[in-house]
Every structure is written in structure tokens, then in C-alpha cells.
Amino acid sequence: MKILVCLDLDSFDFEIFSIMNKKLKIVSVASEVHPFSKSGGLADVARSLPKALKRLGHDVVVITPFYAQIINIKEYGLKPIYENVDLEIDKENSVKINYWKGYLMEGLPIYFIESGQYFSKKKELYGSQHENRRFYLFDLAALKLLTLLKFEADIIHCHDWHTGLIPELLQKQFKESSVLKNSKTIFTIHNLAFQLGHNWWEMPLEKKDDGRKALPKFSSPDIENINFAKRAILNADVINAVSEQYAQEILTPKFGQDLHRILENNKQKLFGIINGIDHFEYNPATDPGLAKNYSIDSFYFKKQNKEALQKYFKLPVKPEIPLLAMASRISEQKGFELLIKILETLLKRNLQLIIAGDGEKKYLNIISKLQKKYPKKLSLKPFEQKGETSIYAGSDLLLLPSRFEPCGLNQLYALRYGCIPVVHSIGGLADTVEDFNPKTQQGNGFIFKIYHEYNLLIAVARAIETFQYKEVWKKIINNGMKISSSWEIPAKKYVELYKKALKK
């Protein structure tokens, strides 16, 4: 049988037609990319979707900054590309640069960004005095270096703040550019709490960054006033948050951070996508961490996964206690104020609990002397990169109580490892915990809605009741390892929304 299609060409818009249809060069900017640099989720974010957008057939790039006291050269085989390279910032200013090529994958290039004075002097990814100045000469730089590649991007993806004045310079400084003039840029928040590189509620009200003045001069103390994320949701041509519910919460005054109202003004261009995670890499039937490797139809080999967690802790081997775990920032941020109101509570109760990481003092304080009272039940290491995922394969329950989470990987890993959340239902934990129904078994986790100490002891009491009953747990568990979280259906909405910002 043939088809008739019949197009009306005066009417059709072939540029649109093009536009859906043609191969994407996509640029990927962040201020850390694993296995290169890492202090949290961004950059196993920046490394995990470029590769994703690889895998769908695009042209992509990644840049990075060269942190000198952190990546090996020889490891990665790193090889420098231009060197000395005089980076003009203003007519006053202007910095010697060079630039290395990697990859992240076959295909992938990524380009690290190097400056002596910049990158190349600490250890400790942030922590400058003038982070502002890092991150202005970075997003310059990185300009630069596509003009240098004349590589025409179709879309230039900013990740969080640091990267949030590339829409603004791309529109002035590089508005004449023959490389760049059709490019377009997408800003993702991360975390709305970051806008420059010290604490926004900090400044004082009469230094506050309007978002519309020139940029200073890059000498000028000034420069650590520029709000970079209000610059970016000002001047980027499409912005997104990292889940569904994070983008509608941030346009309220308990969460957008002093920037809701300028969100809601340019709300039409404000999306929300949550994140994945890379399923070829955070797999228990083939991750090389574990103790013993299993699937969803070999389960029962996660008891050897908790009994070494066990040993590693320092905690009783009894694989029929429910072990809890927390691997997070110790901060206020993850939950902790209410998690110390209730711990000895919880300690009284016939569990283990363990927690991985580090922070706030005052919350490491009392968590230290409840382990002293309680050596058979609460455990505290710092976290450890190489062993994170020994954690969701050890552990029965992942708390996540925390007071705002704009999407949240853990409890993804934890699900994919058969290790189920207890978190509080806020942005991304919202959009991927379902609470369990024991009706209707359905659900792969345990929620609560109203941020109160009282809520968090009661969700986990659920928890652990319902851990008695194996073949509910069972069920739970096959509902969360069922779940795909892989990045192939994010980097298609991301897809979507580059398009949009080539419409515009």
C-alpha cells in the first residue's frame, strides 16, 4: 500500500523542519567532570550526559578547568593543544592560558582550561577568595577556545553557576563572532543556593549584583559582587532545573533563593529535567567495588554485600538487622537537624546505622559521641569515592531527610543497587520516590511530606516494620531495581530542549 503525503510548501517551515532533524553541536561547560575533578553530583552529571548525547548520534564537547594539583596528566593521556595563548578579558586586562585536549569516551573530546594563577595553585576544587575571578576568566576562556577550534556550536550547555556568564559574553563580546553568532545557550541550576562563589545572603544589600549593569573590570574588587546565576537566568536562552518539582519550587520565595521573582518573570523559558545515572557504570551484576556481584534475579548475594559493610564499620555481623545508611554532605542542607533530634531514639531501636562524610561540626560532634555510647549500632567514616556503591550494596534503607534536594542522585544508586530511600518528599526525591502502598504494593521507598523530626522518625519506623516482612521487602526492592534511571531519556529531553532554544 502507498502513502500519499501531500505538503503544503508555501506554508511549511523547512528551518523548523531542519532544526528537528539535524545533528547537534553541543557544548558542555562545568566547573568539574568525573573521573577528571569531583566534590559532588555536578560532575558525575558533566561526565555522564555528554556521553549520553554522544551515544544519540550528536557532536559534543566538553571544557573543564586544568586543576594542576589534581589531574595526572600521564593518566588521563592529556596532550596540550594551544599553548601561551593571550586571553584578552578587557582593555585593561588579559592572561596568558593554555589549553589540553582528553577524552571522555571515543569520540568525546573533553578540553581543560589552564591558568597558572587560576587553577593550578590549590588542591581543594573551590575555596578562592576570588572565586568570582576564577570563573570569569574560565567562561571567557572557554569562549575563546571554541572560537580557536572554530567549532560552530548550535547550543552551548552551562552548568551551574560558575558557568553563568558564557550567555551574557557570548551576546556581548562575542556577538561579532563568525564561530559563535548562531549559538545558543542553556543554563542548568544544580543547586539555586550557589550563585557566585561566597554565600548570597552574605551581601550586604548595597552590593548586590542588579544583573543589568556592564561587568567590571576583571582588576576590580568588584568582580566578587557579580551574581553569576541571576546574570545567567537574565541572558541564557532556555533555563532548566534538575527535576520537574525543583523547577516550580523555585519560583517561591521558601525556595528560589532571592531569585524567585526573577525566575517568574522568565518562567517561560524555565524547564525542569532530572537527572540519570550511567547504568553502564553503576551496575551491581558487574561493579568491580562489591563484594559479590548480583542482579534482580540474584539478590540473595547482597547478604555478602552487607556482611562485609558490616565488617568494614566496625559494626555486629547480623544480616537479619536492617542496616541504615546516610552517604552524604554532613549539613543542614542533607537533613541533619533533624536527624540529631531523633538519633538516640532511633539508636534504641534494633537497627545499625551508618554514615559516610563529613561537614558541619556541630552536627560530627554529637554524631561522634552517640557512636561512643552506642559502638554496636552507629558507625561514622568519612566518605569515600571508591566505596560508594559498597554502601547501596550493603545497606537495606538510605536516609535522605533533606530540607530542600533539587533532584538528588543517591537515592537513584540506592535503587538501582536494591537499597531503599526514606526521604523527604521535596524536588528531585519527590519525582523518583514513590511511597509504598502496602495495598496495592506499590512504591519503592518510604516518604514523608512535612519537614519535621517527628515525620522523619515515623517514615523510618515504617521502614524497619515493614523490613520484617521479607517477601513485602522483596517486593519493594524489585519495584526500585525495575525502575530505569539510565540517561538515554534525559538526554532526549535535553534534545527537545535544545531545539527549543534554536527556534527561539
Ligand code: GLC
Contents of the next structure:
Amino acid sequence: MKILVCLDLDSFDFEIFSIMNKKLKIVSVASEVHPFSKSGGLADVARSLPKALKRLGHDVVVITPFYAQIINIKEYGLKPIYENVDLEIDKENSVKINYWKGYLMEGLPIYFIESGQYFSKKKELYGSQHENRRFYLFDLAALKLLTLLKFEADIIHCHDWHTGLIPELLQKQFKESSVLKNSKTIFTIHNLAFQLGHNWWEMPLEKKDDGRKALPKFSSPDIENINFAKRAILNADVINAVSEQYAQEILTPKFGQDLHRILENNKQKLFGIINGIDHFEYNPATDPGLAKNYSIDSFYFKKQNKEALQKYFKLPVKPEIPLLAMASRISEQKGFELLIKILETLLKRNLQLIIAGDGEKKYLNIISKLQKKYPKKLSLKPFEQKGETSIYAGSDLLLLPSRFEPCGLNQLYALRYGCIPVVHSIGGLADTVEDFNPKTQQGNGFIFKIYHEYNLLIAVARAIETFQYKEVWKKIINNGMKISSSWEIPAKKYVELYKKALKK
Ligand code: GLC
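Alt. form predicted together with alpha-D-glucopyranose (GLC), vs. the form predicted alone above:
Below, the chain from earlier opens the complete complex, with every other chain and molecule after it.
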């Protein structure tokens, strides 16, 4: 964790001594939690960080929406705990809600907030016209639940904009709450591009929320202008971004998404902690989703996974041809703007590329056209969660040329499975992938620094050239597989951060 502004460490250590060994009561609130609901990496973090905190001995609970069209009550054995609760939002508005309970692991409960009107109608997690209203309700209902449970939280950990009103509501509506009066908040920025339920860059200037005025009435259309992320930055006790590099980048106009000034003004409470991955669940030695399990000592078995993947993607089964993969949202952020420009040039070389994902039509159309022209080299399929790890296990290289990337988890999964990442050196990618240096034999991937398609092309060319040298390639795989990106260290850093918040 990088401390952006130096704290007085001597006095800091002394003061937190008394709470240093305390078992903390932690609440993690997120709009998606794998496997119940998932649209991206947020769901993975919202699942695996609480588990890691629990393993460290803390008392953890998780709160998330009950998406009635998506979450199967029977499959997860969910039980209703409070029904028909009258949630008073403001003097004029109240909504009836239900609370459900399940478990993420033994001793780690997950609570679901159900509202027939706001979370039960859509097949998608997001995209309603009243997205702000939905999550305003969710934030308030989450705090209400803690009072019902009498869970005297030390820390309420809010993930991304959807939970961004919690710090403010805690200070205002719940100021007098005997249960929550000592609770502190942390706001984690997973992606600053998302600040409210609508695109911040499309909001007319006069409608932009300054973050300081009282919240409008729940029924007022003005609620849709409220910038949750801005208010979280202003009101949370501490904030962090999901990598050290991203925590620095968001202070700049280029990556600050219009919030860089506010972040700069609050930088004494801004930190960066890189995400981890769940090493129990993402383990090529035991993963039930693979054609053949393997480990660092037997990674020659990867070739059986490569064969299975080539078959699945209907490409010729050829062990000697480098197999490249992309397994991310097909969007501008993920670097498709660059890929599209060099795709045909790449396909003229001796390689295969699989793309597993959904996303923007303009990219999908070009990819589909080229797939028809180069059927033996390019294959596109929608992303399927259950097949995700078979992509890392079967591919030689994973392309992640993101324009910006707060953390990125795919490169961490790829490294764990002996699949070499080719990345733009930005955000969490810069923090986790080291360029391979043939002289020193150090490094676990291939990186390019300046965001331009030629640089991506050069990085891929270097990678596929190196792939020809089997001993060198083994070395890179080894370098990647031997590093640990488990949650153990980041979870401990979060505990340190929680303790900083508690000291406030
Ligand atoms: C968001 C970010 C991604 C990060 C993930 C989990 O999806 O875009 O970079 O890995 O959140 O923090």
C-alpha cells in the first residue's frame, strides 16, 4: 500500500497499538458478489476479500442486492430474515423491503436486500432509468439492516459508486444510531469512470452535483443527478483505489474522470492497495474446469488444455502455434480500439487468437468479419464464466491492452495458470506485470508503455518470437506461476487501512 502523503509513523504506530490486535467487525457492501451476481471484477473482489478477512479472524458480513431475476434462492439455500420492513427514506417516502440471508463460507453471512419495485424486474444487473434511486434505496437499506441485526460495525467497506451514499447517510440519518455511532467508512474505487447511474460526461454542467448540498427527496427526479462517487470521496473516512499506480493516476486530469481535483484535496486519505485473487478457487492443480490439472512442476500438461481449447473454439489443433486470448469486455477501455487496427496484420502471422466476450457492436462486427476471412486463426465466442479458467489454462498469451485499468484481475489469473500477459503498462497492469528481459531472464510478461497500436503490435511480436524458444518460454511461465497474488497480503493491508479509519 503506497501512502501518498507521509503520515507521522511513530505517533501513528503508538496510537493504533490498542486496536492493533482487535478482531474487527467489518461490513462489505457491493452491488455484485460472485457467484450470486457478476458483471466484472468487482464481483470477484466482493467475494474473495471478505473471505480473506474472515480467514484473518475478523467478524465479516456482506450486503448486496437481491436481483430476483438472477439469483436462485434454492440453489444457494437463501432464507428470508426480515420481511415487509418499512424503510423510511425521507419524510415523504418509504418503501417496503425484505432481507434474505445466505453464506459466502462458513461463518461468513451474506445478506440480500429485496425490493420488488427496484431490484426484481430486470434480467440485467444495471441499466435502469432510475439507477441512482435504486442504489440510494440499497444504501439506506444496508444501514437499516445493520441496525436490525444490531451489528456494531467498526468498518463499513463500500465498493464503487453504488454504495457511495453510505458514508454520508451514516453521518446524517444514522448519526444518533446507538448501533452505528462508532462505525467508520472506507470507499474503494474499482473504476472511477463509473460515478453514478448515468454517464457523468453526458451530464449538463448545470446539473452536475457539487457533492455538498443536502440529498434531494427520493421521489424527486434530481436524485438522478447525484454523484455517488464524489460524495463518497468527500465523506468516507478513508478511500483507496485498487492498485497503487491507479491511486496516483486518478490524481491527474487524464485519468481522474473529472474528480482529480477533489481527489487531490482529499489525498491525505487516499491509498492504493492491489487486488488479490482467491488462490483456493483459482488453482490449476485442482480446478475442476480444466481438461487436465497441472502445477508449476508439471506445466507440460498445459498442452492438453491447449488442445481442448483449440477444439472448443473450432481452431486447428496445433501445439506449436502460439495461442493468444482475450477474455474481457469488448470495449474501448479494454484496448479494442488498438486491437482492431492491427488485427488483420496479426492474423497474417503464424498464430491463433480467441476472443471470449461481449460488448460494443462496432468492434464485434469487425471481429466477426475477420473471423469469416481467417476461420483457422480467429475465433470469437461470448464469455462464459464457467469456461473462464480453461482459457488461461489453454492459451499461451493473454492480451490486455487496456487504455486504463484500475487493477485488472485477468492478468493475475493468467499468471497463476502459466499464461503470459501482454499488457499496456497502466494502473494495476503496471503494478503486476514485469516486462521480460532476455538478458536477465527476469519478468513475467510483455508490456508496452505508449498507448499506440504499433506498440501493441511490437509487444505481441516480441512475445510470439520468444515463444519459439521453449526453454526461455518455460522460464517466463515459471516466473509468473511462482509469484503469489493471493489475498493474504492485500487483506492485511486493508486491515491496516481499516485501523487508520478507526483512528479518526
Ligand atoms: C473494475 C476495474 C478492474 C478491477 C476490478 C476489481 O472492474 O475496471 O480493473 O480489477 O474492478 O477491482
